[in-house]
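Here we start with a single chain on its own, the form predicted on its own, put down as structure tokens.
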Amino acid sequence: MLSLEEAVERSLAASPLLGSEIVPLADAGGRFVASPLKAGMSLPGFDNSAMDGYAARSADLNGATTESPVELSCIGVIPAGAYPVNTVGEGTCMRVFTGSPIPRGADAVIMQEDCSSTPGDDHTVRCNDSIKPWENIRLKGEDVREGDPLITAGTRITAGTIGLLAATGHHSVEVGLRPKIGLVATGSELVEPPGELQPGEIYESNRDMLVSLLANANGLPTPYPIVPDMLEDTVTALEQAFADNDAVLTSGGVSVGDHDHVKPAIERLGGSLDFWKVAVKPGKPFVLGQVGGKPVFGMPGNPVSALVTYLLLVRPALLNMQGAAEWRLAKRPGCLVDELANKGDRRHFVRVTIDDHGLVRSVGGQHSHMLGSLAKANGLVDLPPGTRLAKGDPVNVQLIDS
């Protein structure tokens, strides 16, 4: 069996980088930057006031107190968006607001709460506090300087990234293409919900689950009709899926039974197979193949196995196809509420919940068919073979919806 690390490396190598496209900033959230961007201007672009008040010379207000205020002559008002033409000289000030440019001669802003005036006399301002040089002023370039790198290739774009890019004059960004993914579920026992079940039949659930997971990875999924356990039907379904998509995910039919046809179907289409046993639990049977230069990921039919192998082996490849610099699941540190043990010879990815306090609990039954416990889980704990973790032990939880 392959180690998980080797399987991931092969999965990444089999997933070629797709092209890129330019999209408006408003549509770029969650996408991966294809080429680095620099600031075309500084932030702030000019010295401006951090609050409402009066732009003044700090030297004029030395020693000002409530008991001994200093009077200044207000020579103008500078609304945000206006450019000041007057110069603040000795004994003068100008009314400013948050974001107002700082006039020449001023080196600080005194808050309006520390000032007062006589009703009917807006030109005389009594200042009840002293100010330090550059107090309450946002200096040009103190946040970002023109030419500074803003975002590097492979970085995931967040709402904060979009705000930064827009503030420095960008209106679009080059991002990696979203991969088109074909979803093929195989199994003669499967029925489309809400159809009537006959004895021995079950509802197919993996495709809808994978559509949800793919949305978190920018995938563009296309679910295809359920494929019965017939080689010719499997070949036909896969051929169509490869024609329409950049990669194909199959569910079921990857073991060694008489009715498991995914591997021979790939070979019939002239494709190649890389591996199909990985040293993890759940999800040991797994197919990595290629058809016409496009990857196919053959996942087990059991829903828990399908989810875990998707997160561990498929998701990294799909992010890699978009040029992502980081493809690992996000982690949160936590503390075990109950003991966890792995007596087997494969790494066990135990389904757990982690709450807002960092307390980690097993969701219960860990068998690969148990959807009830899977629905409760929001994370996985990687438990090496022959390991026992006690109550209170620290663990890292890999987040399922990261």
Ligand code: AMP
Contents of the next structure:
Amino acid sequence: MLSLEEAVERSLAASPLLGSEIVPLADAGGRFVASPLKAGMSLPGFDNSAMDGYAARSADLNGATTESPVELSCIGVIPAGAYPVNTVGEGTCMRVFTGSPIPRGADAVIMQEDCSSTPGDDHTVRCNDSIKPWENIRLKGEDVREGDPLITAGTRITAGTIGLLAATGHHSVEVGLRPKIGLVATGSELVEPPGELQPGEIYESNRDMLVSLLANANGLPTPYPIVPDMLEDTVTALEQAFADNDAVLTSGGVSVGDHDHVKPAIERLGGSLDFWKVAVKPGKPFVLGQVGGKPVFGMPGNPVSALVTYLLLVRPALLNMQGAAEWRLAKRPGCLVDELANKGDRRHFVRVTIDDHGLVRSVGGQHSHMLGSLAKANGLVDLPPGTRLAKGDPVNVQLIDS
Ligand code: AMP
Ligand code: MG
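Alongside the form predicted on its own that was just displayed, please also present the structure of the form predicted together with the ligand.
Time for the whole complex; same chain goes first.
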């Protein structure tokens, strides 16, 4: 059996980097940066006021208090967006607002709350407090300096990144292409919901579940009609899925049963195969293959196995195809409320919930067909063989990004 790490390595190696495209910033959230950018300008772009108040010389206000205020003569108003031409000299100030450029001569802004006006005199500002040099001024380049790295290749674009790019004058960004993914569910027992079930039949539940998971990995899914357990049908379905997509995800039909046709179908299409038993539970068996340079991930049909193998083995590959620098699931430290034990010989990815306080509970039934408990889970705990964890033990929870 392959170790999970080895299986992930093979999965990554089988997933070619797709190209890149330039997208508007508004559509770039969650995508991966394709080429790094340096800041073409500083932020702030000029010294400006952090407050509504008066731009003044800090030296003029030395020792000012309510009891002994200092009076300054206001020589003008600088609304945000205007550029000051006057210089603030000794004994003078200028009215400024948040974002107003700082006029020459001034080295601080006194908040308007610390000032009062003189009745009948619009030009005199009474300052009731002193200020330190550069107080309430946002200095040019204190946030981002021109030439600093702005974004690095492979990072995921967040709302903050988008704000930063827009603030430095960008309206678009180059990102890795979204992989087109064909979804093929195999099984003669499967019925498309909400069709009528005949005895022995079940509803097909993997394709929609995978569509939802793929949304978090920028995948562009195309679900294909359910494929009965017949070699010819499997070959036809896979051929179409490869023609339309960058990668194919199949579910079911990868065991060694008489009705498991995914592997022979890949071979019939001239593809190569790597069949694994990965030492994880749930999860074995799993097929990695490729047809014409495009990867195919043959996941087990059991819904829990399909979800867990998708997260552990397929998601990393799909992120890798987009140039992502990080493909591991996010982790959160927590504390066990339930006891967890793995008496088996494979790593068990136990479905759990982790709450806002970091308390971690098993969702109950851990068998690979149990969707009732899977639906409650928001995380996985990686439990090595022979491990017994007690109530109160610390655990790292891998978050299910769905
Ligand atoms: P298989 O991997 O084809 O041997 O299927 C393993 C189990 O998962 C069987 O109980 C199947 O009925 C079930 N199964 C397979 N594919 C699906 C699917 N797409 N939706 C729901 N259950 C499935
Ligand atoms: Mg089957």
